[in-house]
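Just the one chain here, the form predicted alone, laid out as structure tokens.
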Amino acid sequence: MKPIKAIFFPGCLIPIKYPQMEVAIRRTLPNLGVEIIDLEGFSCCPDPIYFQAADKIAWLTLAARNLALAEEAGHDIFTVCSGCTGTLSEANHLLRNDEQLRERVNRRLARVGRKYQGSIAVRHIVVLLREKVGIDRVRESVTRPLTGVRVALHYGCHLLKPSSIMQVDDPDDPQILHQLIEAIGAEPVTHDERFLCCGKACIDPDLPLDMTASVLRSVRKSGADCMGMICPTCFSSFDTGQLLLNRKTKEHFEVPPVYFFQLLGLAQGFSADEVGLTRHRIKPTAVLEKIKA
């Protein structure tokens, strides 16, 4: 079967803070027929919230430069962070549909010898699996189904909204993670606060941890073995965030967050160490015990 070629946009957070997620991606995608193309020269996406609010034209210009690099290489981009997906998808949408804005940004890009043309697509990696690889092929790659493992789903904010731009799934009833979790033999678990933000982007000093706690209580109530997610920022809230909550409150949270491709790696036969689960602060003990059993 002809390989699926796509340009890997790793972003900042995963390579620097959570390299175990990148390792899991690089181990699992070849088993799905995906050929990863690495490009030199990418910058930060940049940040879809604070940077955009401070200077939208500079934000668009930096995003367009990243897109132009991929256009020159002639392949679509896949992203592994919801924030990166939000920035590059929104920039692609705005620049494709506004000629004056595109010309303004291209005048800036001309200073560094680049030009945005709008010739490529941006896909989050889970969308790449659904649209280019296919859920059946994901299922066929499994050598060790995660039978009995209950995974509480957390979609996060930036992957699904604004839906008219992201076009990933129904923001009120998303199914893409459900389908992928089922494909690796695990049980997707919905819970009461599955649509609540992890809180990371909130500036208020107390609100972020309060929101994180609300989600964790909901997951704990559901009886899931772990949380399944596709955003490193959300992972930070639920991994390091639990340690902060356990110091701040009398509650003791022990709800392990896991990036989806680490779960996929386990299902493809890789060890916990090979997909970086040993690097997590909150270890997915119940998941590993069920796999071992």
Second form
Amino acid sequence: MKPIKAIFFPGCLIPIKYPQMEVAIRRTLPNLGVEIIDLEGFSCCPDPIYFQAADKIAWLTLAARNLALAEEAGHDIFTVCSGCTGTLSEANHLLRNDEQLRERVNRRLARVGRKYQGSIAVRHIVVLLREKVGIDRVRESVTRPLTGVRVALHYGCHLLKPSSIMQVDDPDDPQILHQLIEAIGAEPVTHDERFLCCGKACIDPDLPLDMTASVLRSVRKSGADCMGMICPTCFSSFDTGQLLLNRKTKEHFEVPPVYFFQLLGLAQGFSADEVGLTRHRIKPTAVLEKIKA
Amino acid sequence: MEAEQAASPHKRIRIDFAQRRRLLAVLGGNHVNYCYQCGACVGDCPTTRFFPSFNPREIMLTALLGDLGTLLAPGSVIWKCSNCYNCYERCPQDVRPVEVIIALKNLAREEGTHPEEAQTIYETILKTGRSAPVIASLKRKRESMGLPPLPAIDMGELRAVLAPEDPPPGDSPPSSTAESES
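Could you give the coordinates for the form predicted in complex with its partner chain, as opposed to the form predicted alone above?
Below: every chain and molecule of the assembly, starting with the one above.
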């Protein structure tokens, strides 16, 4: 079968703060027929919260530069962080549809001999799996199904919304992660607060932790073995945020957050160490016990 | 007579149109004019749920009235927005309240009234091209995990691209009537 070639847009958080997720991505994609193209020169997407809040036109300009680099290389991009997905998808959408804006941004890119053309697609890695690889092929790559493992889904916000731009799934009834979790033999658990934002972007001493705590209580109530997620920013809320909550409150949460591709790696037969799970501060012990990994 | 006047339902409302035009000129700010105050954005706002004095409908109303002074003041509630895009999803009028809030944040930065917390990541990106600081041990860590080194970023190129915008070709000196009016 012909390999599916796609340009890897690593973003910042995964390669710098959570390289174990990158390890899992690089181990699992070849088993799905994806050939990862590493490209030189990408900057931050840039950050959809603070950079966009500072200067939306500059935000679009840097995003357009990243897209232009991929256009020069001639392949679609896959992203591994919901923030990068949001930034690059929105930039692609706005610049494709607004000629004046595109010219305005291209005047700045022309200074360095680049041009945004709108010729490539941006897909979050789970969308790449659904649309280019196929859920069946994900299922076929499994050598150790995660039978009996209950995964509480956390879609996060920016993979799905705004749906008119993202066009990934119905944000009120998304299926994509359910399908992927089922494909690796695990059981997706929908819990009460599955749509609540992780709160990371609120500038407030309490709001981020309030939202994170509500999600964690809901996951705990559901009896899931771990959380399954696809965004490193959400991950940090449920990892660092959870430890902070345990210090500040009497909650004693023990909810392991896991990046989907680490679970896929386990299902493809890699060890917990090989997909970086031994580096986690809240280890998914119940998951590993159930599959005897 | 006086009592009658006090009971009159017709309250005089003053709109500062010059201030409102400032917001409309920012990318994403102009859809605020579609807002008919239905409140669909409020019911699904996670920030409102945990912090009721953050109310996207009220923020849109304040913006429509042109009261940017309130919205751009240091410590403004706009910074408590979670950026979840639920309001964008729910709004029947395509106001995109989150985008209006982002446009307001752009104005707050121009005025220098943004909170310090909003500054760090922005500056890290301007300085290094990445949003997270790269510490010395990362190179070894990535190596030990079998990962390729982080690709270099041409900061000269980034700075050139980010330098202030030139006027569009064929345009006489930059017209900034919208700004100078207010």
